[in-house]
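As structure tokens, one chain now follows by itself in the form predicted on its own.
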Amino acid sequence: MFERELATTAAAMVAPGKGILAIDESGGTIKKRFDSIKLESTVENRRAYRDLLITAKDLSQFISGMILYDETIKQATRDGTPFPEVLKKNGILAGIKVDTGAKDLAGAPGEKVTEGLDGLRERLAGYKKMGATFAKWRAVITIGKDIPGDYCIAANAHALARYAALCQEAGIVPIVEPEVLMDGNHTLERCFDVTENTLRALFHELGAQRVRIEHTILKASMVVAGKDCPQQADVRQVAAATIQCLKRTVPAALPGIVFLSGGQSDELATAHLNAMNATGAALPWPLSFSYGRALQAPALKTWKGQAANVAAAQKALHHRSKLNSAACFGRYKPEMEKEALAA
């Protein structure tokens, strides 16, 4: 019923040189962001910050879509224009985070499963009316002693597939995000194995639940060593390992892959994406970005909750987006960071 619409949306999400800005932080996460600039997390402050991001001029050169939070998709600019309407006018797709967070997985100490399937069909219909064209669901995979187990991976893959099937039924493109966390002291090789197992399980389950891969976007983790691992891989090693893992597990029919930053610095997330696209490898899908903090950080630091800083903050967001767009073509260079400092 929605095949043409889904195909059009999916293609637009991963258009050449464009990526996705995630502004779907939960209440707890946005509070931490605001704490860093000593700003209270009130409804109006959150609205004003999202307003800054959503109304930034000329962002559609580099950003194809924005992932909104339930609170945000229902908010509007000061003149009363709904945020999804502003995005559409600016040539940017509106997306929506629909999971309700990762909770403890029964019978599996230290592991999580993402919830939010109850009532999802009805919520998707509502979001569709509000202007959402794509959605996101994040699963959390932790690497530790004897974890993740097959049970945890299977439970999250099953939930992701059920969510994706409901999205496509509603005419909404699903982003499936099985995030393998960077927390821990695991090696790059251990991350590779866990990521490979997770992606194999995910695409098996998507097929079993009749999800159309050609109308689905993968939001993937990069293959990196844990933050506490004494031996950190360099940029080229991360790029090579990530590409090898994806080639082993991701069907060619997928329209595209967008990466999460997962706690990496702004510069490192961009450098890793650039290295993957600079290899010249013939890949069946484009590699792009779907960053949250790694795109927002310069804007947030510049804004500081003050209206007088909005224009400067929007310029910072524009520049960070431009750098990641360059990385989609393998054209990013560290010297480009200095352009922002000079500006």
The other form holds:
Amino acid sequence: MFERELATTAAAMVAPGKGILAIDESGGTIKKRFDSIKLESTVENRRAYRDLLITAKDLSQFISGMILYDETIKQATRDGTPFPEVLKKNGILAGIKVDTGAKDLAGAPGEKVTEGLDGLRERLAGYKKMGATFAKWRAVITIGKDIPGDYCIAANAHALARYAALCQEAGIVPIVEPEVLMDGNHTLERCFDVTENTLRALFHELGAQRVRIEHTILKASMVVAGKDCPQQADVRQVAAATIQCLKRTVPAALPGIVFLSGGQSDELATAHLNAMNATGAALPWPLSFSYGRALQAPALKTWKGQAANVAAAQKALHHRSKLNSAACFGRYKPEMEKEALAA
Ligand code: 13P
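Write the structure block of the form predicted in complex with 1,3-dihydroxyacetonephosphate (13P) for the protein whose form predicted on its own appears above.
Expanding to the full complex; the earlier chain stays at the top.
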């Protein structure tokens, strides 16, 4: 069922030079983002902010899809056009975050398991009617003393596979996102090992649960040293380690890999993606972006919650998207940051 539709959607999501904009922050997370610009997180402020991002012009040359939150997919522009309709008109796919968050994993202090499987089949059918063509589920893997355990990795991989199978049954392309967090003082090598184990477990479960890899997109975290590790790796080391880890674990049949930014600055996230695509090495899958913070940061800072700043904020989003698109081809240069400011 839906073979052709799923293949078409997956290919469009990772079309050359295009990536995904994640604007699916849950209530708690968007509040944190709004706190940074001293704006109250009301329904209308959230709608106005997502309106700005969704109605930005000429993004479709860089952005293939946007991931929405449950509240957002049901919202509309001020004149009443539903957001998924605006995206469709602009040539951008509508995606939907369907997990209900990472909760404490019983019997595993400090570790999380992502919830949201109950009633998922029915919710997916509803989202499909609203215009969603792809979905996202984020698992969280924490690195610390003696963690992650195999139990946490297995529980999250199992849930990701159950979610992905239900998505494909509904004709929705699943983004599977096992995020290895940057929090902590671990080394790049430790992040490599954890990411390798996590991806190996994930693809094992996807196979076991009959998920078609050809109709699945991986959203991966990069292999980096922990935020508090005194020895930070340079851009080239991160790119090389990430590619090596992915080559070991990700089947060639996968249509594409998109990265999360995970707390990296916007410029560093772009530089890392660029370095991976600039190596010239032939890889089985395109490497692109699905950033939240690293794409939105300049727009959010420019907007500050004020209608008068909407056009400037949209321009900032357009520029950040353009730079990340260049990084998909390995053509990003730090000077391009300044060019845009001057423009
Ligand atoms: P960040 O790029 O801000 O990490 O967000 C991406 C995302 O969607 C995490 O689930």
